[in-house]
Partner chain sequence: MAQRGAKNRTVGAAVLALTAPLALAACGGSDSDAAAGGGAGGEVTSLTVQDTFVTDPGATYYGELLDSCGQANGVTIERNSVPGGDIIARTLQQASSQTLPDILSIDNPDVGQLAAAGALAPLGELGVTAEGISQGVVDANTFEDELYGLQPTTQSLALFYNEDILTEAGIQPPTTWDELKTAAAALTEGNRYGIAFSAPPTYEGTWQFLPFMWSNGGDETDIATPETAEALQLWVDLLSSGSASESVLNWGQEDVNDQFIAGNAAMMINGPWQFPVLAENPEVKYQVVPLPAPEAGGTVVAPLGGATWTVPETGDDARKAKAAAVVQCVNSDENMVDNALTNSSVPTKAELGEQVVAQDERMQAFVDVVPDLRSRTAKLQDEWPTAATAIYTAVQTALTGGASPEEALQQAQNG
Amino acid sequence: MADTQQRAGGATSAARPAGPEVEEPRPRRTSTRSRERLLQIGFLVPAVVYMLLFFGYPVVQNALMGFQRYTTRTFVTGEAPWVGLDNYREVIGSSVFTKAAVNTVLFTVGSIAGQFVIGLAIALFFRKRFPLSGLLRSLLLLPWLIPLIAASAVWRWILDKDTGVLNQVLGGLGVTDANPGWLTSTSLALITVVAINIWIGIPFNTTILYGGLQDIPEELYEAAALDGATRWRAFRHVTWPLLRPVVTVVLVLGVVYTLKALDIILGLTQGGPANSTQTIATQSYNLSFQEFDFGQGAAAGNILIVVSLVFAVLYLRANRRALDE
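Requested chain, on its own and in the form predicted together with its partner chain:
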């Protein structure tokens, strides 16, 4: 327990390197040890500087911007008056926000649930070896490889209400002649966008979960089979418990990626029709880059960062627990 905690401590444990055997020849130690320590710091500094410069600075700057009246003028004069919580009041008080917040939750939960369930099913399917399974598995990566903007243009074409392939096929099969407006009806657009986002997310989920499944030793299944546990029971008592750390990674990363998803929505609906696919991420984009109110845009972005942070903490805690077990 203590041992694992120290390992999880990461940077702090660097001060006490590699355990007992190093400590034996004490007298000559001090100068060598401080050299070693300097060296360790020397190797740490680039990473720390990089983190501070490219992660710390933008996050702090964004946090500050949320409290400032930051407009186009600020870029020229550098003046950004402090306005306290005004930006947050404006963003949260705007009529779009409630809708955007609800949409963000529905979009994230719907996408993650779909991506994970389908991704897991496909990963389990590919555990069985069959002819062409390798080829099929690599073809599955396709949605991941297509640039999102290209993918969304194709989807818009497929889903067009009057001339789209999907409605033509549905009409031809006699399923419906009503030509549903997949991207233009306020009741369908969010569901459509979630479905397309699931399509995009399946390769990621499948790849990571498949990797996790490969790590589960085959003997365990053989032993379980001897005890009479096959199929569902084998999954419930062997696969699931051993896959759990990977599942946590997939879910938390998925949530963070999905919360901030922007290009897919902009490419498909631009937040419309009538804000029915507007999320906090698209609202932040609109405020900053369409209305040039960078302060309010940053405020909306910060709300997302805080939500993501909550999930990041949950992830770290879950990881810690998995190590403890």
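As the structure is a computational prediction, the values presented were derived from the model and not from experiment. Think of the rigid core as the biggest set of C-alphas that the two forms share within 1.5 Å after superposition. Positions refer to the first chain, counted from 1. First, how it differs from the form predicted alone.
In the core-superposed comparison between these two forms, the C-alpha atom of Q40 has shifted by at least 2 angstroms.
After superposing the rigid core, the Cα of L316 is displaced by 2 Å or more between these two forms. Superposition on the rigid core between these two forms places the CA atom of Y50 2 Å or more away from its counterpart.
Having seen the form predicted together with its partner chain, please provide the structure of the form predicted alone.
Coming up is the bare chain, nothing alongside it.
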């Protein structure tokens, strides 16, 4: 046995090459990894702190206020009694809430449908290059860039019942003899506000959808044309499937933004006439800053947050399921 081991050792020694030993490559230093990890955390921490301070804290505070009797007296005494679900019962049981909820649905659906359909049509139109197309696309952004308070003031002047430009033009053309109260009629005010909100949201939809269309390879349309596909079939089988992720972003952001739309309604009608343009967002504003019942105002705002989250989750799940199929 000893002889066998000696022979094996000798064979192994003979197999080793003569000369200096070759050093194996050292593993990457852990100190370098630690510095990289600290650098990553250093860039991440400011963003997390910002999100917690300016987004997380207001949401948590608003959620707590919805369960408290929070009024102007609270700012003096610091007392905000816990009332549980009483604020929600009073908000939902009020005579304004039902009307505001219906108006919120009509305002959101009408605005999103108009903004998306017109925005997609304009994006498809600008997909083909023509003279001054870049300039026209730039001018299309103007409604989006104008402050909403300034835009609402201009629209109030245009739509004024007695001295408005629109009624003067319609009267001069002989379209109507009477001066419609675009913002003062209970039957026209909500339609008018929806139309103006569509005008405001078209640039956003057009810009995002146009960017999505630019990412679709032109070769796919050429292949579809060789297969004899019409424009509608090319849109249905090429454009729409590849544009669906962008459409998801546009619709989700559009619904969330429209649900909480406040300044344009306040600037045009302040929720009137006779609550015909009152939404849950304007009701929350009125409760907080006109009636100074911040608890009920927070409760109305929390209802909007929950509705937005539910819609976003359901729509994203439905869209993911459709993509999987």
